[in-house]
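The chain below stands alone and is given as structure tokens, in the form predicted on its own.
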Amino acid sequence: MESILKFDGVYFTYDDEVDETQGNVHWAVSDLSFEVNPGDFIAVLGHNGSGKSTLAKLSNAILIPDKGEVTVKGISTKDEDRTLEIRQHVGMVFQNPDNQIVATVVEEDVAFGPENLGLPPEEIRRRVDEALKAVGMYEFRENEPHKLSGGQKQRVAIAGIIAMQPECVVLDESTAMLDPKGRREVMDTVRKLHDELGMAVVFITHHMDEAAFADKVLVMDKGKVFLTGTPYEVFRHVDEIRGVGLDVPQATELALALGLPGDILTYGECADAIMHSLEN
């Protein structure tokens, strides 16, 4: 099976000049190494700092690594001719709405980048609606963007991306700046493209809850890989997760607080597991 998007190696700074004989390079990730395979679900976990963002511009070329190889379906993002063809494979979406939305009207931003590819004007309809109807937006296609709510935004923002139809959507913390509300409707949106269309997800997020619902998780410290794993792989390891500035999910801090048994990510499994323990 054949990757959408593999790191091998991959270095990167933002440091202007790169000097390694002096041994002050501020590496932003160093010697990053891992693959997203068609279907995968995988959430990428960090502090401020950690190199998770560094990682999402790496993925279909907003950056180009200083050393190893970022690939989209064996396409090196260094091949500057191929750029678009990068980002019809992998899609991605960012912290704030209101820099990726162009337009002045919904259904013309989800229309923008299939214009861009200039496929017909029957396609570029059909897959505008396609978008909007995939991310509960279709009934907004006429409205103004700026008068949506945050979540609201971000769906539309997701549409755009959907409308590529990429084999792959990079998620940098596109719920960062949402209230509660918001975060649960693009949370729906992510989890329908993986489920529904079938689209690899890599979800940058620092919502530990929102990282319960990968099937893998990549935990980023210094600009590395420091665990990755399953969540109920990753979340038993409480100690060393709380050592690099993160936490547990919040059924997860729950359930040890409770001195409950066994791996709980969710409230519930959490539930169940009082239950079962009133019961016994």
Given for the second form:
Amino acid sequence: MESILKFDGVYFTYDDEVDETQGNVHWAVSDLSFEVNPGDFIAVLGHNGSGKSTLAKLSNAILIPDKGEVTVKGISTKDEDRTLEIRQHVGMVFQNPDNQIVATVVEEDVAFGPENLGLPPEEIRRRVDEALKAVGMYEFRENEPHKLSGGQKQRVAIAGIIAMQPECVVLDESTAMLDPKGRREVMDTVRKLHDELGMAVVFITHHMDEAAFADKVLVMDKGKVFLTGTPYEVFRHVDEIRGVGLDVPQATELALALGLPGDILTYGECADAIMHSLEN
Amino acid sequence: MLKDITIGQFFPGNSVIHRMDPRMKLILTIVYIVIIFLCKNFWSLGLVVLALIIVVALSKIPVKVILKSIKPIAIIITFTAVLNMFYVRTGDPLLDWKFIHITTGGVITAVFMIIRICALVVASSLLTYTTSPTLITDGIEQLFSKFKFMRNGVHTIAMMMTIALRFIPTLIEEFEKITNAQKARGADLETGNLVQRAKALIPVLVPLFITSFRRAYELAFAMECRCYHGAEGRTRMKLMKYTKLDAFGFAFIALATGGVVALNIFFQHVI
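Follow the form predicted on its own with the form predicted in complex with its partner chain, if you could.
First the chain shown before, then all remaining chains and molecules of the complex.
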């Protein structure tokens, strides 16, 4: 199976002049390698400045690696002629919903991507309706975006991406500016995209609870992959994760402190495990 | 709230004028403005005014709102009329007193000017009253996309206008937020003379500008991520279609134009 998105020994710096012989290059990401296969749900964790957002921008040719290569369905992001194709395969949702909505009407904003792809009007209409239904915003299609809540706006932004029918969606801290209700709405939508539409998801966050849903977790620190594995494998390393300025989910921490068996990530699982051990 | 202000002066409704294609409305408004200035006598001017009254009635926009559109330019109208009255020296003299010379020609020119400017303002306001800013923008874009050589330029301007319209409420909200933040730190925005108050706005405007640039930067990223690459190869979801209404509108203005030309020929010119 061909991977959708592949990072192969990627280095990137925001410095203007790269002179490695000096040895003082400040790499935003360095030696980054990982793959996203169809249907994957990958969470990328890291505190501010760990290279998470750089990783996102490298994944659809907004930034081009200084060393190494990023390939999207076999196309290198260095291939400038095929940038549009790459962006169609890997969609991106940003942090601030206000800054990614272009049009004054919800459905016209969702149509923006497909319109840029030059699709015929009927096909755009069909995709817009489908995308809005998938994120549960169909009844708001004629509203003005600035009158929606943060969570709703972010769902519109997600609809705008899935209307382009990408195979992979990268969400760059898309829940960071939302209230708990908005976060839950967005999380539910993202999980639905993954579970029902089979889209691969790269979910960049610093909320540990959101990472618990992932198939694979990538913890970043100082531009490098610090830990990787299933959520439980990663969260077992409580001290290391604390060391890079992150937290583990409370349920996992409690379960580990009590020495409960099993991969415990959510409160429900934790409660069950406690009940189980009490009964024995 | 400040946020709820209507942008432009769109007056939502469902009249026949509202439902006309914005492109047709744009064209017809321009044609109408041209015929206002083609009128050479009171008969043709009367016809032009009558046509406008019919359209205003059809649009179901309250007369009060229409009159309000003339208010801001009342001074200009008076000024033009007075100047014309004093400086046009054709026709028979009416008043000859010291340095003031008023002639029939002057009075007629003044009256024509008043009616022409009012008709012009009402006609163009009617366009913005009955068409949302978004539709006007789209209309302009789709109207000019037929001409290859100006397609890119018009698309760029239309896209800028759309984005500006989209961000007005966002920036107003931001302005309120920053104002409140500065007030909380003791900024005094409400007292003092004009200069002092203008100065007090600086700590509000500077952060507003900086965040706007940041927004623009992020928006550009987001647009690129959605494959935006200008007008080339771009299609639209909603294509505008001319309907019977537009045909009627076209016929109406064509008739008015014909009428003006005929009345100009049959009756003596007064201007």
